[in-house]
Each structure stands twice: as structure tokens, then as C-alpha cells.
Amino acid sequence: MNSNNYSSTRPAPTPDQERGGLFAIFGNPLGQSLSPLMHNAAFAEMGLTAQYRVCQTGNAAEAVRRIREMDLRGASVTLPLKETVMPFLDEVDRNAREIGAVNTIVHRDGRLRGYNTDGPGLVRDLEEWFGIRGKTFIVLGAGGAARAALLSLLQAGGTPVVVNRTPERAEALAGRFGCRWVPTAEIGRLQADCLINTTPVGMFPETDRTPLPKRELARFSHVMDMIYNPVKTRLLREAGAAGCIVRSGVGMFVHQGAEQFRLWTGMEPPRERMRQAVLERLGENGGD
């Protein structure tokens, strides 16, 4: 991998590239992914002949080989490939390197460039909903989504605090980004403006699970769950009952996908159509 200080400047597509091409999502499993639905709805809305396909694999080398062989213009990358695919790319954006995970690949001029759009997606959604600068955020989790959240919150002027069940992981992650940490068992001594769940606990099909007991929720005025399926997780239902203002992961999911669309095409994405497509599939009629 080329470790040059590659910035997030978007590579400009040529006019003949803008109208079509193949795109895909790589990961395993992919049966529940709404990325194909969302991106194909965006392509149709913009009058593009592009197609977005599903390529299920857990092998990073195979994913990169298929991107080149199929001459894909771009790809989404999800678990378990977000970290393992990085050494196979020609260039990786600065923020993606700092997070240690890639979720977007742009293929242009024979080179594969990696990005992470989770952070920009989170920032845009939070700014639309609640704001970031000057506020304190509890970030539940210690994986790639947590790293993306911590970096983006710090860059936007927020103060994140890492909370994780395993003290060693929480301490290591907090040290990496220069912020505070506490184990989950001690969350009761924290005060914050917003709690953000970055873990998969409560995701479909295990919708009866929650990362925090409901007795801990009333101390936070705002609670966000990065999970988008279901739209209302158990965490959000219990937080709402405790008087919190809640936010699902739908907005972040749409905004990170919109940033992927922009990186691939150089065009402004149809965010509302993308959101509508996701909510329709999830059986919602709008709102979080």
C-alpha cells in the first residue's frame, strides 16, 4: 500500500464515466444490506445507467481481484473487510488510515483508492439533528465504527468519551485519540449531552438485545444508535420512554452512502431519494 499523505480530494470522473459503470458491495454476510437498494435508487433518480451489485466474500484479496477483473468504478466495503482490505489498495485517505478502516473504494486510472465515509456521514447527521461543537458524547464500543465516530467528533469540535465493556480496549482506544474512557460498568458516573451506540448490539435479527440497561439512559438528553435495522432498536425505545430525544442510524447510513456516491461520480447525491428508499424497505414512512 502506498502510505503517502493522500488527502480526501475527490478524483474527478471523466464525462463518459459519469453516466454508467458497475459498482458493488463486498463483505460477508450481505443478505440484510440495504446499500444495493439505496445506491440503485440514487442512480435511477439521477438518470444514470450505473448498476450496483452484491459480491459476497470475506476475503480481502479476492475482493480486490474482483474489483479489478470486473472493472468496477467503485465499491463499498463492509465487515469483515474494512480493515483487512487496506494493504491491498494503492492509496488510502488520511482519515481512513487514522481510523484504520476503509468502507469505500474508488477505482480510477488503474488505481484503487480507499476512503472511510462513516465519519462524514455521522457528522452530517448530527449537525442536522443536534450539533457537535462544545458538546460531550459518550461513544459506546471500541471497533471501527467507534474509531470513525471519535475522529469525526474531535474534528468537529466535540468531546467524546469512550465506554466499553473491556477496560483494556477502552483505554487503548482513548489513548489513541487522546480522550477519556470508562468501562461500561461505571457509565453511571458520567454526564454527557449525547450517547452514541456504535456496537451491533440490538441489530436485526437480535432485536431484543440492548447495549445498556434502561436505568442508565435518563441521564442523557439525546441518544443515537448507529444501527438502522430496525429503525427503532430496543435501546432507542427504552431511551424514548426515559424522556430522551432519540435518533436512529438511518440518517448516518444515508449520508455515508451519499458521500460514497459523490466520491464515485463527482455528482451531488439525491439524499432524499436514498433516504426514502431505505425507509420504505424498513417499513417506515419517514422520521427517526
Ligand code: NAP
Contents of the next structure:
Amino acid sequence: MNSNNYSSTRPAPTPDQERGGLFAIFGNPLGQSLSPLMHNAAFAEMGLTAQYRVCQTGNAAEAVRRIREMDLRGASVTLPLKETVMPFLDEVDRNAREIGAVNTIVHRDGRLRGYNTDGPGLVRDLEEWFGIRGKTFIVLGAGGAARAALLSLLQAGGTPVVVNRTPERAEALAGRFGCRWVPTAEIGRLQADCLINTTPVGMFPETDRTPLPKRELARFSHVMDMIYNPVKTRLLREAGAAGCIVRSGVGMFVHQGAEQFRLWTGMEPPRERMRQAVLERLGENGGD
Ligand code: NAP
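For comparison with the form predicted alone, kindly provide the form predicted together with this ligand.
Next comes the full complex, this chain leading.
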């Protein structure tokens, strides 16, 4: 990791600085991001004067330079920076290193520390829903979200199986985490308690797409889609019609953001206010 020119002997922040300060999300594109809305709602709810902004860039070096120049207290990192930003940070948390992706940066005492809150967000949401320990999960996809899912499911006592369109990527990912895998075309061979879609197929604006034919769905009691826009993807609509209990990505999104809030502020996050802000924007009043 890079060293930096910042002194670690800066004066401790005043109470006003603790309540305020700037945060931002970095990535490209960011037009659809709900993180600014969610975090600004959380700051207001907690009586903080902090602000969360949008910084659109796909360049990791530029993102890190801007975090330092603007003296941000923290940042969210999304596509395409989750992996490329890692070499520019002073430290990367062990889980983020194992996943190979950072979605959160904490800037404290001149040092930038990277974390990944997607896994903890998923675990908290699944525990609230139907539990993890002793259960088998099909993880559909083999990208960054799948890596976060595999590590966190294993840590929480679940058994993930990787299913992916490109068999070589499924095999490589499964090998890295010591789990089973099959190509998507052979998903009919598998039994599992829950299917989790980690692919972007069906996400706004391509809402008429789905990653699996509906005939494959009825054998899963639970189906979750990490996508949260739309809240009810075609996959979830077809799974619901096939008798599955379904869950959108809203809960995971709120919990991963809540873990970011905790890392940045040290405060207990106002999860219900954050969920409400997200669902209001997505046009849904209830949970799922
Ligand atoms: P990624 O790294 O680009 O991974 C994409 C994966 O999806 C790859 O394995 C790819 O398969 C597969 N895929 C892409 N297009 C496909 C298609 N047409 N048919 C079948 N498979 C396809 O993306 P990511 O970072 O993992 O993110 C994936 C999704 O998770 C996004 O929708 C993101 O919004 C969501 N997510 C949600 C949360 C949340 O808080 N709810 C958090 C993180 C991510 P190949 O290997 O065959 O190319």
C-alpha cells in the first residue's frame, strides 16, 4: 500500500468537526445511485451537519486524490473502482482483501483504510429473513458481489454453491473459496434452500430480462435478488408466481450502507430511516 505525506499528528477533531464533514461516492456511472439520498437522510436523522456528495470518475488515482484534497471523512466506492482503488489505500481490511474489492473508505489521521460492507450487509439481511447456518445457497454469478457473498456465507456457517454463465469463472471462484460449482445450464442438478442472484441481469433499465428461466425456480423455497432497482425484478416476480418466498436487494443495500455509516461515524446507524428513504425513492412503501 502507498505511504502518504500526511502527518498522523494532526489535532484531534473538534465536536463540530465530528458532527459535520464531507463524504462522497466515487464511480461511474452514478446517475442511479441511491447512496447520497440514503446517507444524507441518515445524517439528518442523527442531527449531524455532515454532507454526502457525488463524485463521478472511473479513475482510481483521481478518486483518491480528491478524497485527500477535499479532506473527505469517508467515501463509498462503486463500479468500476472497487478493485482498482485498492493499491492506492494505506490499509485494506482483511475481509476486503479476501474478497478483492473495497466499497468503503475511511479517512482518519491522514490515512485511508478500505473495507467491504457488502458481505456484512448480505449476512444481516439474510439473518433477518430466514437464517444462514446449515443452509445451502446457490450464488448465481461470479463477480465482485458473488465473492462478497461467498466469503460472508461461509463465515456465517452456510454452504454456497457457485453457478455462472462462464464455467471457467465459476470454477476459479469456487476453487478460491473451496466450494462446489456448476455451469448455469446445469442448475437443474442442484438442490438448495435459497437462490441468490448476484448478476446485474434484470436491473433498471433492462427490467424485462431475467438470469434464469422460470421453469428452474419452483424448487427453491427462497429466492433473493441483490438488485434493488426495481424492487421486484422479473426474477422475483416469476419466483413469487412459482411459490417461492422472495427478497429484493433493498435490505442488503440498506445494511451495507448502515455498516458504512457506522465505520465513518462510530454511531449506531438509523436503519429504518435509511430504508424508508430508499423505498420512497423506489416507489415502494413497504418492505419485502
Ligand atoms: P460484476 O462483477 O460485473 O459481475 C457480473 C456477474 O454477472 C458475472 O459473473 C457475469 O457472468 C454475470 N452476468 C453478467 N451479465 C450476464 C448475463 N447476461 N447472463 C448471465 N450472467 C451474466 O458485477 P458485481 O459487482 O458482482 O454486481 C452484480 C450485481 O450485484 C449488480 O446488479 C449490483 O447492483 C448488485 N449488488 C447489489 C448490492 C446490494 O447492496 N444490494 C451490493 C453489491 C452488488 P460471466 O462471468 O459469465 O461474465
